[in-house]
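Only one chain is given next, in structure tokens, and it is the form predicted alone.
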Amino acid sequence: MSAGGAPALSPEEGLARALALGLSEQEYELLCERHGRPPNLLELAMYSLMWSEHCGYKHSKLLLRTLPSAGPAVVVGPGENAGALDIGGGLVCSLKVESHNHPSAVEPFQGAATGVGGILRDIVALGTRPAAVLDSLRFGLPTSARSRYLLDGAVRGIAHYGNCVGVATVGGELYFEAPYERNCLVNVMAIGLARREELLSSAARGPGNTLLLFGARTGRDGIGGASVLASTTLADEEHAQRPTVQVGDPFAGNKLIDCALALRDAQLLIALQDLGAAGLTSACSEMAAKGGVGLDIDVARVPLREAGMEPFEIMVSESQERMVAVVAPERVGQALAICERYEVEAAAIGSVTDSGCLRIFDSELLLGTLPVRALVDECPLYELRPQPPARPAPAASLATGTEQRCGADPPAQLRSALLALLASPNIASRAPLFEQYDCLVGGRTIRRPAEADAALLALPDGGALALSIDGNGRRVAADPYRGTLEVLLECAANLACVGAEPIGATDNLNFGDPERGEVAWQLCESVRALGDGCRALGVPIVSGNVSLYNESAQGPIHPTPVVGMLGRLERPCAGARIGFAGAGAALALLGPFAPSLRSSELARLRGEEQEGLPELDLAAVVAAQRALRAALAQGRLQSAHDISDGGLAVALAECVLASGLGARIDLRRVLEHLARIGAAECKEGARGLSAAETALFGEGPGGFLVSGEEASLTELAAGAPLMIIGGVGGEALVIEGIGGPGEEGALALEISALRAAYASLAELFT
């Protein structure tokens, strides 16, 4: 007997079911020489999932503490389930992004929303209340039916749980690219605000308080996932791999939100915690941790909804709407009273201890006991082997018209990239995505999805937040430095298109199996360009999540760091939208943009070959940043769009379908003005067709598209490269000068052609 009546494992038992749990041989040796002895069955449990890539970060640990985390605005950094920061006022807003990727491949639905529900829980855990709710969303080619299968399921599962919880879902990005095609990527980032006093901590303090658990009753739903699921490469056999995904009640999670919040304002919470990943073994152990302290847990006090549950399923089970507190024994009887006025189940399971252990009881039979440092902080951290790879990957190619790129016309043939690029599922219009989430509940939602570059939310000082959320999978493959670079700065420039300046970041890196060294130099080559943009643009990351092994058979995802972005403003900005506000006004061409279409959204829709990506001035694209803001605080522009997938092109068409009014630019100044900031792919003198494609359907940081009245836009010269390109007006987008010098090409598209393009993606939710 190894603990208190159960049944050690013989060695070669033990270590058969550590290698079924996803630990290594040298693992288990190691764990049974920190434990002190082999570990039973329900020790054993326990530590393959502490010790799990999802829970103990073994892969990526070393490399995210490269990363800056402290600023003026940090209040809480890294390590508590949420990270916090001061947006005056006395408030706080909390903010974290999470993945729920393999469980959204295998049960879509369930995996979305139990994805949405587990960050809000993270954000009350922290003593916010949820404000609002952005998702990062990455399907297979939508020709695919299982693609489809998963987008719709994954669709309505964040509508379904964000809607009946009553949290705005205010913004978010969708990618198809093939290498997602059997493991999606469904990551969500959510805020929350409090005031500062009002902030928890997760730390289990003081021998002899009280461990409440509240919320919905134990399962078996959700055995498994953090170990057999989430940290190991996606099975083909997914349907036997449902009984890992967790099942949701948006409804139950609502009234355990506001039953939290009430905990708190009644002053009863020592510490709180979610119950994620791991269930209890990772809420206990990891408040146990933070506290320095002890728990013992009795699972024959913990209410189950299913009759005959083994000691180590109640450990494991990851059910949903659930949250653990630690309470003063004093103020149970007041804390079980909140819970009862909100009809959310409560029960006392155990209590702190000043033994550094996590006991795991049976009414008065003592299961396991495990060192709280082996379990927790002593998990085995791993030096990753990158290895470059030889040349770069195949893009993926969607069949679209567009191959063949010489042709006698040029204006028609710049004009079927253009409408090919508006429907490409890259690019078109999202909003038979967005229409089926409610943006505006809550009331503090100051800018529609796709109204703006960012979502805006009012604070009660006349203030307001800036949120946005970026990845793109396709170029940082192209280059995991470069490519991860124009995340970040993308996520800046769209709040700087609002007027906002970032104050803090979330991540999330996606990424495929650590252990193979092309994926390993991905993922190093990621986090070092996190942690250099990140200080050139002074934003600190004060949360995250790391998921890997995103692959299956067929190969790894494409490597996806998401970042989420906040940014503060004194006051919402006027110009800070998409759309002209007015004919007559100026259009201009901000910023250090250097467009190439070297793995652009035009070259894959070509099928060619991703090629890496061109060099970019950092400092320089965070100067036009600043000057756009400074440009919107002074009320010069009446509009601001940044330049991203699909180029300049793209970005006009997209504001004049924001407003409803025309627009005409000349190309040759857009050439002029390339080759003045010294745009490698623009160089002076170039014309035709090659040159008109770079500079109208190239990609790069840096370029921002603004309008307003012309001597507002020439005094932004100072602060930033800038060039009027044309005006507002029309009933249609004219791009003129596209021939050679003298000549009078012109390209014309009615607003007509261009939303029938945009409207491609209605298809997919039909």
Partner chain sequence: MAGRRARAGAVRARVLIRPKAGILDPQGGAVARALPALGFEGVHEVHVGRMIELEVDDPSTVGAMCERLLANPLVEDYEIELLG
Contents of the next structure:
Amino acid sequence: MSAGGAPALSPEEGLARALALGLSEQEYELLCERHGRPPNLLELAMYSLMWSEHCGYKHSKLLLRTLPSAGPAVVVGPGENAGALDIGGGLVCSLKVESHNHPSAVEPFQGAATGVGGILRDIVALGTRPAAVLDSLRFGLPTSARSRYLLDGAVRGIAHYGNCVGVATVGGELYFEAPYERNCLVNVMAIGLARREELLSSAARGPGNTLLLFGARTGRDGIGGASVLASTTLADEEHAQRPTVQVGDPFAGNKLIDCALALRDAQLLIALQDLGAAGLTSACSEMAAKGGVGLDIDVARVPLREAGMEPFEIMVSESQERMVAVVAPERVGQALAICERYEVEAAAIGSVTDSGCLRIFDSELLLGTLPVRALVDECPLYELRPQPPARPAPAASLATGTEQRCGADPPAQLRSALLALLASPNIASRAPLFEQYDCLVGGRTIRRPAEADAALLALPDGGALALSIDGNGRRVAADPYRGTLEVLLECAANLACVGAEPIGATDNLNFGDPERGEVAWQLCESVRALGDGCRALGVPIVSGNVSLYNESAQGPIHPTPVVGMLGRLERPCAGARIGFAGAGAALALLGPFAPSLRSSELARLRGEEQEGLPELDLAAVVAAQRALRAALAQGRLQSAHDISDGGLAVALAECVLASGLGARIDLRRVLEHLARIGAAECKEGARGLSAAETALFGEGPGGFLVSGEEASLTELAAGAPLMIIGGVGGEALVIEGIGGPGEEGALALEISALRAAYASLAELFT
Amino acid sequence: MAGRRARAGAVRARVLIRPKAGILDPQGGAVARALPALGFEGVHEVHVGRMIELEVDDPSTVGAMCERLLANPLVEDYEIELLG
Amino acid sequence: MAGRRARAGAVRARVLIRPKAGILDPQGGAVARALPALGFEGVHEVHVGRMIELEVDDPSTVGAMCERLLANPLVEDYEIELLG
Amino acid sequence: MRIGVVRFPGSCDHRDTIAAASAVGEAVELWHADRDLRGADAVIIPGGFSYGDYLRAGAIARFAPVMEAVGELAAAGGPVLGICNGFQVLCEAGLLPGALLPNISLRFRCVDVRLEVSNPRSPFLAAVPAGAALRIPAKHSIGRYYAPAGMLRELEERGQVILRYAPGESFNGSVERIAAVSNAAGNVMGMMPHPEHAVRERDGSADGRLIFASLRSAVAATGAGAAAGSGSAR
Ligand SMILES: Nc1ncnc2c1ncn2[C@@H]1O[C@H](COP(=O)(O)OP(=O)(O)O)[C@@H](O)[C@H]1O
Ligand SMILES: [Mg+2]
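Next, give the form predicted in complex with the partner chain, keeping in mind that what was shown is the form predicted alone.
So here's everything in the complex, that chain up top.
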């Protein structure tokens, strides 16, 4: 017995256990070497978690190092529990996005609820008070009962936790695509606020200091969760994983947050760390690694919820609502008193040492000794072996396809396409979802969901923060590089629509099995685009998360990088709304918008082959966003909305629905504009239904629909192409000059018809 | 419903649903902490669950109802009582 | 808890709490609507209530606990079962 | 005027309520475990999820030590306003009639609602212009007001129904669209919508300010009684 009380393992037994715990034979051998001897069972359990994909980032760390993470506003970059940015006025804003995909696929309510709890504790660990949550969700098609069940459970779970814990959920996004059927994605982003001097680090310091565990008691929740739930492909038999379900307790979470911040205010915390995946093992390893110290932990002092827990269970339990802090020994009494006031249980479970090791005790008995460096820094890193896919044979031309279907009545064709798009679950109003979230608590919310493209939160100095979270897996699947650029640009466009300039971002890389060549290629392309795009936008990535092995028997999910962006603006702009402000305003198309039906939502609805994405001019799109921000800041605009899924016509309908005011545009002017800026699929002289469809429903970055007085719109043409295409007013959405047979044809849709189509998600939440 | 008769041909059934052993029961915990504060000492092991009462024509189907809808087998145990 | 033994000296008690007759029970209604959709026909009169299980040293106090905390007598009926 | 805002474990809207109340007086936090009202002339029990809403919303909070002092203030005629969870707590505590049950949709919902004034003489509406309707956000999953038929009749007769949701806006299914009720003396009111989230132009509506502004006259109307601890203010 090498380390006291824990059972030693023979080499054969050790290898067998290691394999069962998800390590490879080579990894086990490396581990024995780094550990200095074969680990005992407790040690092996801890290594297997720290060397898992989830904690060790084995397949992504090398790639992540290529992302830009520095910038003048960066206060805390990647490596801490969350990133943090200077937002002026002595304040910092923390941000981070996390995934809870596999737990949510097994038990959507608890999976999503604990996802919210987890990300909030990352924000608190930095010493910042949570200020807002955003959610990014992906499910299979809503025609599937399983998808509807997962959607309903996840939304209820987020609402349950977020509402009850008392943090506003101010934004998010939702897509339905078949590849997520058995592996839904539940990503949650949070931000927090603090004065700069209040920031905390997770680096344990000062040998002799006390390790204080506080919050909920430790039970057998999620034992093995980090390695089993997060790093292996979901078996069809989800039931095998039953015992690992963690239950969230937002009431305990609420008390824990207040307690942690009260400890911060009393300046008792030398270090603070949340307990997430891999529980005490990961929390203590990281605190020790960051501080370059060792830690002694006594499992006998950990308050337990259940009798008879094994030391290894205590060390790997993922019980929710717990945090661990380093406190000077003479101030432990004061810390315990604060915990008691907040009705939060606390216990001194160990101390900081200069041993460089985690030493696990059961009272006097030493159970294991693990060099921190071996646990944290020596986890093997793997180079990906990307394998670009063989290009699919080009599918039949879309133009031909639509022409075949068009018949003799273009207005009727376009009308039904627009209504179908508005009713598409990927586009329809998200109100039935977000109305289940408290978006007001905290008293900062200036723009609620769907009022503007980004959420806006008021700051004490009269300025505001803008927030957006975006991702479009289907378009990333069609072209991982351009698709990922589009994700970044969409996020920045949403911020631009409220007048905010991005100052930092967080990302979540949701991909399949990176050991597959094609997935590796998607991941590499996507990260390359993240780097290029962020550099073009001047936005550092200060935190993030990687979720790999999102696969089912049907194959990998769409590659789904999700980006959350934070923007700052000096003062909220009056025109920063989707809805029109009043009849009589002129309506303009702004930006280098070059729409294409390739891989568009309309193509998806028609079941057409996804065939790549149109080219994009990064610099021109970035310039258009800058022009839009300037126009908003100068008060020249009455409304602004970016053109996204479903194209110009859907954006227009959304402006109409948000305000209840009709609009009239002349499609000939749109086509003229597109021809002028060289949009390939709307070449000069393009005529007929296919040109109209491309102009109305084609997608691509860089387009904004803005309204305002005609004179102030035309003056703003500097910096980005702009064309007045119509005006605000009336009772309907009217599109004139459709072309094709019946050249003079106009399309008119009553607002009530638009509204009925747009309300299609309500039936998913009855 | 207690004491009531079921409609002709139907059977009254009661399903008791409780958090699985070992799964966190925050409600039970909250009640357990509240009771002593009200002067009720000597209370141990409080658990809060749900009760569903129904009248069924075919009582043999209640188990399947529990599995598919009434309970969440991942986190809950259930028990069926047929009351006649 | 079912089938489990109470600790020495304590008695297991079960409190069943149901919405008073005549008060709209949307939870019961939701279950009643969902069951046929899953193919379970022949279900009538579904009601959803709460179940609280506890171990008490003095079972005579459970009634007072119900009156004061566990049930809201304005909208709920309760029933106590002592399980020994 | 000093306004005490109670804070229970699990309260969420106490900070926003203190901020809103600060516009009309000196707002102080009242800690649930203290019996002391810190000299408050009026008390607000804010929204949130006291004790996680476990068991029943408000059921556990009503036993907090601070509630004894709140009960004494109420008995002495001092103004007590419960917002959302505060309304639930006051019903559970027996300081207000009726109960709040789960929304008929069984879902949490956060939307602006329009409110009609049902009893313009309530001191909690003193600052609301005659004939005005209010637009204030509501956000809850347990907000369906219920009172048995006999009690309801009495409430209507005595003018204890203070606010109603406008027709078509009672998403929670409250009986008679009731959004706010008072006790018989009129000095305790509970309302489901959140006036503290409608106090600035940036909130989309500032109608909630009227409720806070009314507290001043509510205190003036009853203040002497409260100080003297004279049972009823009727
Ligand atoms: N895709 C990514 N981009 C940038 N930073 C990342 C990414 N994924 C993870 N990180 C950073 O790596 C560190 C470890 O992440 P993680 O293990 O998820 O933290 P935690 O355990 O606190 O949830 C964090 O600082 C996180 O912000
Ligand atoms: Mg963390």
